[in-house]
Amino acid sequence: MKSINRHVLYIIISITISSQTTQAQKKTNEQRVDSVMSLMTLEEKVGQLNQYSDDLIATGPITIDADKASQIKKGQVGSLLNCMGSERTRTWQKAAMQSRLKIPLLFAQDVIHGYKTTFPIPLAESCSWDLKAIELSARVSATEASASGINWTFAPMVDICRDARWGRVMEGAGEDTYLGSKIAYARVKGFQGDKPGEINSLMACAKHFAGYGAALGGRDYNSVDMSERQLLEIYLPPFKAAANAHVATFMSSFNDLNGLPSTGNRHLLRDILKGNWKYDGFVVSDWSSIGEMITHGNVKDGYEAALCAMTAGCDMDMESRNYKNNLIQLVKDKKVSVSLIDDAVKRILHKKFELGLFDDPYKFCNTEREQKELNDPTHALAARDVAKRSIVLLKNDNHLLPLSKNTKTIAFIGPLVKPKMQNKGFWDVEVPGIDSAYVVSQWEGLVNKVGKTSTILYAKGCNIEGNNRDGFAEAVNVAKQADVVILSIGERRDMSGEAKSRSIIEIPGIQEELLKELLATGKPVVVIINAGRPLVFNYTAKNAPAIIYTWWLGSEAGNAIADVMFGDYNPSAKLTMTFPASTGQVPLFYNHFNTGRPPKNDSDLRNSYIDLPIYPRYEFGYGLSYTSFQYSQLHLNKKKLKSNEQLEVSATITNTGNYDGEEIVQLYLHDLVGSIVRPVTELKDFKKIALKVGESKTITFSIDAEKLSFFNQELKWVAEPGEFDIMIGASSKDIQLKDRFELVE
């Protein structure tokens, strides 16, 4: 007893000693913010707001600056984007350390599913559910970036989204809060690493603030107009979870939300922001976007513009320079007070002082380690294995897949086949200096799978776009010699993406007539399905024996949809968006509201279509496996929960299939009557789970008044008494196992 004491003593001592020292490393900091500050002119701490672009690309509208370096070594600038190589940014450093204070700058990028190494998608990595496998993307992506002098990325983008004409969908964790937000956290985690200032981490950035998912009519950049409840409850929390793993920064939002620009939103950025949440890194405005709220009209010119961003709290201006012009005008017109520029200096340069380039200037910037990070052969087999746990088996009729390795011939068709660089997706990075011979395309990939033991054909069939069927006749010529036919298509990887919205969102062109004529030959046909987004594809739905949805895989697609194929990964990614039957669907999402009059069926026309069915072609939380799982023995240790307690609830899952296999365990709840009309299906929690041939696992769950809460009519966050259905299943729609509880005051 004496020595358990003991023992708990040390670990005490431990704590409070590790915790006075983090305290007094946070004070030194704060003092060396404040000995910095106190020796800044107006126009040294104004220079500290700005963010330009490098000369060399751009991913914004260009400002032409003749005297960029001339500024920097002035003490104008504050940090640049758009800069890579340890090289370059070594040069670009030099010249603010010729500044009167040797202010470093920060170099930030656009690092979004990878650096050289390109990740899947960041969409299509949500489908693994797979939150270690999401952090390692990130932790891998930091680890090569920060290598190449850049200290932050412009990512995760963490809106949620239900409208899949959205280019952007394909840069977040599709339309589910709960999930985004477990996803949110692990990609922070994963870019930053375990403390600030790490050599191989780089500093993140929750974006976009806020509701520009919820676009209208899914248009890049419209105008965004929610219920402050919806705001709270759907659009906000992956933020929050941002915000409690310590992300280093927020990006504003281009849209308007409720008629004001969000880099203008004192509501998002000072109420809520630094004010509900305590917020403690700093706010950057998106490219020009305070300068474009002159365009949307909310202000005349860059003088109010600077002051409505200003008051706001937005505390970096990328790219519009109304900084820059207007700030120092604004304080000598006593429109803005010198306070509020200090806090937002005093926010930046706390974060150069956390990544210690007051220490080190240069610290990110060793061509020595570039070159071994770059080339880190680990890098690849990581980037293959978040791939193959990202792809989605939608269809697999008489379990035609996998194939087997010793099939004869194999007849590879379709206009992605061969292309590398379309498998890198949208807001890939371009690393200077590097080629695309790393990418392994999908012919490459099934070349090193089976290349030695079968004999593989190509065709390329037609074009992404366009109506030329010149090559249908050799495709399907090459068809008639193989024993199983596979046909890669989709759209291409700038089809999705940032401004990458689009109206209709069938697979384009002809691809589907081409899949017909190949099904027209009576053979085997497996259909690969590329894109950034859900497509519409109700022929190949309906008519494909087997569908794998790949999304955009990165550097390593053709490896991972080899393994999956031919059965060396049994796949396990379930969507996180709804993929709809038409475009006319759209929005469309699983945890909407009943209406008074809800449909029974298609055939159903209350709240229904008279041209369109209601029901999406694939719901969320949909996904196929090689083998076959059982759910059974849900149990719950009690059907009345106190609002202090706990509910634990657990089933059996049993793998009665033919090949191991992972299975994604999903648990929904639905709150019978709230003050506030309630989803009719939420995603409360979720496991992912390994099981070998006749393996059987009990999971379980735990319930508590938190998972029950919402923002009821006064906006106030609670858990009311009543009944629930818990649900336990494979899908939001394949529900296994069902009861009941009951809430009690």
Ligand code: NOJ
The other form holds:
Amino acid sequence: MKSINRHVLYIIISITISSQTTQAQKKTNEQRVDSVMSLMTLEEKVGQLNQYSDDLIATGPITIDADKASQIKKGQVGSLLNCMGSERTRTWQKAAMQSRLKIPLLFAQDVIHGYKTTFPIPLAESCSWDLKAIELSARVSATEASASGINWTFAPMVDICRDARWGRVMEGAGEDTYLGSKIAYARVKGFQGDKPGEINSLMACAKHFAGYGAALGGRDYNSVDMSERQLLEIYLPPFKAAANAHVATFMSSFNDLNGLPSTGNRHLLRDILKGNWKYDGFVVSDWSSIGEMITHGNVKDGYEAALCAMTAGCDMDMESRNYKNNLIQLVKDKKVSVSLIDDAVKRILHKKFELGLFDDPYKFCNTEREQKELNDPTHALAARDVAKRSIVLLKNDNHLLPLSKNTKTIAFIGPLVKPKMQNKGFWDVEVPGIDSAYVVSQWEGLVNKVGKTSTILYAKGCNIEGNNRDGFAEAVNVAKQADVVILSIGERRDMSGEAKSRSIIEIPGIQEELLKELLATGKPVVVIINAGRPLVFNYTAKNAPAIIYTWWLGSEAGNAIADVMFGDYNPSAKLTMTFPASTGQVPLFYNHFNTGRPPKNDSDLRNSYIDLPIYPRYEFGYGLSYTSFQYSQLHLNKKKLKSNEQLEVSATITNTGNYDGEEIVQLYLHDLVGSIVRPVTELKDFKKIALKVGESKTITFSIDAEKLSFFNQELKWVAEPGEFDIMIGASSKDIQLKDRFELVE
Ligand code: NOJ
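Next up, the form predicted together with the ligand in place of the form predicted alone?
Every chain and every other molecule in the complex is listed next, the one we just looked at coming first.
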């Protein structure tokens, strides 16, 4: 006991000392920022607010600026994006070191799901519901990128999205606010590490603030019109979670929100973010979004655009050059005060100090470290681990999967079997001078797994798009010779991503027709679906005996897919977006309100379409395992809960099948009567547990008033007394245990 106490005391003392050190450090940084600022001219201050893209790669409409180097040397640039590699970043940093005050540059990059090692696309990773795996993916990405000169990533994207037509849905964590907030927190921690300035960490950026995922019609960059309540309750919490994780920066979004482009939206940036949330990091605009306000039509020219964005609270101008061209004049004209500019500059310089760049501007430009980190074999292992956790088993009739490693002949068919780069999905990084083509194709993965024991036959069958059936005969012929057929179909990787919205989200081309021909051979067919969004594939869903949804899994895709298909990993992932049965159903999401006339059954179409029920193909939270789980013994420690109390809810989960496995146990609530209509069901907690065959575990959830709260008519965050249904299950629909409790005054 004594030793435990001493241990506890030691921890308390260490925490106190370390928080004092952090406080002291902060103070020193503040003093250092002030002393640099006291030396700066207005022109140099405005320079800090200016970010350019290097011309290595373009992630937006690039302006080739021959004069970049001389501007940097004059202190007119605060940051570069799209500049990678320890040598190239060093070269530009050297230019900054020739400026009068030697203020170092920040180097930013879209490190979205990996750097040299590509991890699964973020939407895929979200299906793991595995916060440690998600954090690890960000950690490894940060380790590689920070060794390659970069110190700032434009990630995580934390936009909630309920419309699978939107191409950028691949970049987020799906449709749910609760899960999205947990994932936002984990990703920020993963990128940023334990404290600012660690050599293997990046500053993160919560984007796109705000509402971008709700673009009308799922069209990229489109307008967003939503109630303040929906904004606060559904779309902003993941941003708040990122802020709670001390995310270093925010990015304003392209879209207009209720008529005001987010980049010039004072309510969002100054009132909510910097006001209510007391956020002390800085805000960068999206690419050219300050200038794009002119095209939106709420400002006349660059002068007004700069005025609007600066007043609203946007600190750094990515690529539009409107701050650089107008802020000094705006100060002269007394439209913008120097103190407003000072506030923005302070926020940016503070981050540069936190990163340690003033002490060593070349801190992240070490070629030896770059070589070491970019060739660390453990990164591939991590990528494989996260990838297999991201694969969703959608269907498995008669336990077709896992396949036996002794299968004599396997036909591996489809347009996505052999390509390598497709597996990377959108937003991979092509690192100049580095072999970023490292990807284990699906073919190689299968060969690695059973190449020595099975005969593996191949046919492409058809292309991803188009209607050329010339390859069908060969595919059928190959299938006939096999004991089992594996068919890999889906989207092209660039069919989702920025500016990649689709009006029809079906599997493109004649790929499902190829499946039909293969099924006609009578052979068992396992279908792999590759995509960056939920797709519609009714024929496959109804007719294929086994389906795995792999999204885009990154560098280790082939190995991870083989791990799952042959049972070396028992799939555990669950969908984080509702899968519609038709494009016409979107936006479709699980936590909707009830209408006054909800459908009673499939044939009751009053609240649906006359030609289609409103039920999804697969619901939020859905995903199968090779084993089965039984839910029992729901227990609530009280049936009446006071607002200052906790309700403890426990349930026992047993692995009743034949494989060890993991289950994502989901807890949903429904507020029966609310002064504002409440969703039919809402995820409020989950636990991912591992169970050996026959093993049982009892898990406990805690519910407090916070979990029961919502924004009422006055937009106050309240928990209203009344009854709540509590539901525990394997998906939002597959509810296994249910009870009711009451919140009393
Ligand atoms: C535009 C995208 O919307 C944003 O997410 C990205 O970070 C920037 N371009 C920079 O590449």
